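Single chain ahead, by itself, as structure tokens, in the form predicted alone.
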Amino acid sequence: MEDIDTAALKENFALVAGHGPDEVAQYFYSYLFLRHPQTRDMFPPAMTKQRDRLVGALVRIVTNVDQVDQLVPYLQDLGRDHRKFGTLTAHYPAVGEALLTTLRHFSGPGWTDKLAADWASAYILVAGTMSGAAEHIAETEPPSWDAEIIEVDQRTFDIAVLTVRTEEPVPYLAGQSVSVEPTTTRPREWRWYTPANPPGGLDIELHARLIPGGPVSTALVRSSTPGDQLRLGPPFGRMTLDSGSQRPLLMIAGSTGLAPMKAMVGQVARDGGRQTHLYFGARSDREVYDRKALAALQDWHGWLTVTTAVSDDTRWPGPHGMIGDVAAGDGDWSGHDVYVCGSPAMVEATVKRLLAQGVQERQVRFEEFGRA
């Protein structure tokens, strides 16, 4: 990357993105499908969500284009994940052609030969990292795993806990996510979910919350029945336990962001236990959807403390407030490893609050699905 003017790439991408993410993504996919129609079957019939994902991924790549330690692991995960679509190394030139054509179109007179050469070089590095990771993992793992829904536990009208079963264990780490395709009801539509149990078995617990307009969450929460078929993509993410650390743990979860915390608590138990504070936040008493399981975990593990807080329901007898504020107000967490999962707004506010109170950035782990 030292031969590429990364500052110019960032400036140019900001100019292009200023035309609007929908317009940029629509141009990209229109060009790709017209020039390379064989790629169309890799994508869902409705492209609205896919356009958001494209722009989100580009933002993350360009933002970290000069931070190799941040960018490379993300690209490797992205390359491994794209195998589930049937993506092959031979498809990358077509995507690169569509990307450079889109950038040139929206750059106007600002497009130069040097800028074109730098974008082309950067894309070669990105594509090489992604395809290399995909080719390497193909030697040992399938591109996806078939699964069957065994049980649907409708906790609230908009939250369901599903138990799904695979024929062989999916090799995720506690805290990692897998993408889920409801092949029975919404084929070629995918959404990330994090298993709520530690790895190693055939049964996986998924916590699904209904997202307005979300095809996958709607299918899982409203339409799923035992026997429905799913497809699970490769594990993704860095929000995993630090095997080299013995610091106590602080886990802060909003809504179904509880799932990875339960998986990590299960992994900590397997590893012999470690002082762990788990904070779970919801908007109302109704949305405290997993209270029995949380109570049982605290009863089983003497090293685990669970605090549940509600932000918008005066009937709740326990702590009130945003869960990040409740946790931050309860003590000094600068000596802890910290894990945060919830909505993008919740994660951002919580991490900022903890950093301001002296927690070091290297001690905090979270996933950026809102951007990725």
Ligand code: HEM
The other form holds:
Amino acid sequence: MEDIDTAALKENFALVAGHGPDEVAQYFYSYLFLRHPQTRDMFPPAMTKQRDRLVGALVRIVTNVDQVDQLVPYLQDLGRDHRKFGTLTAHYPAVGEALLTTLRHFSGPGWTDKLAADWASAYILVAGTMSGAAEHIAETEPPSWDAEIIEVDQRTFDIAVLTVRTEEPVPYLAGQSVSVEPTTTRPREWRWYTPANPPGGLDIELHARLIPGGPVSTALVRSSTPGDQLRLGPPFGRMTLDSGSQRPLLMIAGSTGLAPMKAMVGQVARDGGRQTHLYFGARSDREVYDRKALAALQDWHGWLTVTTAVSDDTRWPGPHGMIGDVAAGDGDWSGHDVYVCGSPAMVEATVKRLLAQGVQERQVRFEEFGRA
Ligand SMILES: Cc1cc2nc3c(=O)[nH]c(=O)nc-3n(C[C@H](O)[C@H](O)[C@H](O)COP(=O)(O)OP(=O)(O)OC[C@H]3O[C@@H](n4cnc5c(N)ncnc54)[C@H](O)[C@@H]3O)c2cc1C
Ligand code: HEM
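Rather than the form predicted alone that you just supplied, could I have the structure of the form predicted in complex with the named molecule?
First the chain shown before, then all remaining chains and molecules of the complex.
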């Protein structure tokens, strides 16, 4: 690995990407699907421009192979996750070949034997870590879990709460997310969603918010009906409860970022209860989509306080403002374990505000719903 010149790989890809990321992705996929048609069925039916999720990520990872020690846990998770696509060890050389052919094509005279050898070595190292982990986990875990939608509760114009039933329990921890393929309505499109109930049973509650123009959220919120089939991928995420801590909890959620907080509240209840302040923020009164459940949770659990704030609707009788500001304005949270979940903008603003107020980074766990 010492011989791999990662700076040269990055420089080479910057040159290649100069031809336009869409052109590069298009060439990569055309080559892959033509030469290795058995890989086509793993990808979404319409591989339109701007829809590429693999090439950019692939290159970013491979060109950082000099940090492979830090990357190993992530690559192991990625390899485990790729099993849901049907990816087998035998498929990795095909993607490596498509990558190198694409790079050579766009590099023109800048392509050298040394670059070719370095790309190949870096790819083999990354692919080996992924496929090794996938083979290892195959002994104990299925590649995905079949599920069926059993209830669709359209709470607002753009938010639906879905109850899905699996045949086997999915081994997630409260706060973690699973990727979802709406097999009936959007086959081979995978997106992340976060169970809103603690693990162990066969039923999983999902909160889906429609993102305008987004294929999967539109399908889940607008077109879901009981009986629709889904597949769920393996769970991931570090926004989980710290079992070694007895500190009180502060949870701050924007919109469907409420889902993991509900799962964690359920888990805290199972574990005997712990003082918890849950802040839920929405833009308008109508987007306060889970108020009955939140009121019931607060009634049941003496250790739980729920505050709902609305940012853009003056008729709301409770607190107004961005939820991070409302929570930060309510007290000193430096003695709490802090959880934040919502859009990337909400999470960034909230965490920044709390840190400025004396909360330490190590106290905060968060999940952003925008990016995988
Ligand atoms: C770990 C994780 C957990 C998630 N859990 C949930 C969940 O429980 N409920 C839920 O509704 N969504 C959740 N999401 C977002 C979800 O995975 C999809 O991205 C979202 O539903 C849109 O899917 P789409 O196919 O319609 O559009 P996409 O093609 O996925 O997205 C279109 C664009 O919208 C952005 N985007 C997606 N979600 C948001 C958001 N909330 N705020 C601002 N921008 C956004 C994306 O980054 C992208 O740029 C989660 C995301 C991650 C990474
Ligand atoms: C070193 C090798 C590889 C790396 C680093 C890699 C990395 C990634 C990453 C980071 C994503 C995005 C995940 C997400 O958005 O959640 C992805 C998606 C994907 N990968 Fe890989 N991958 C590799 C090899 C492969 C192979 C061999 C296959 C199978 C032929 C494959 C099939 C896919 C598919 C089907 C997707 C989803 C694409 C989409 O939804 O548009 N990958 N990969």
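Numbering follows the first chain given and starts at 1. Treat the numbers as computed from the prediction; the structure is a model and nothing was measured. Rigid core (definition): largest C-alpha set, two forms, superposition within 1.5 Å.
Visitor: Superposing on the rigid core, I want to see if F28 changes position between the two forms - specifically a Cα shift of 2 Å or more.
Guide: Yes; that C-alpha moves by at least 2 Å between the two forms.
Visitor: Quick check on L9: with the core superposed, does its CA move 2 angstroms or more between the two forms?
Guide: Yes, L9 moves 2 Å or more.
Visitor: Classify H320 as shifted (yes) or not shifted (no) between the two forms, where shifted means its C-alpha moves by 2 Å or more with the rigid core superposed.
Guide: No, the C-alpha position differs by under 2 Å between the two forms.
Visitor: Give me the C-alpha shift of D66 between the two forms, core superposed, in Å.
Guide: On core superposition, this C-alpha lies 8.4 Å from its counterpart.
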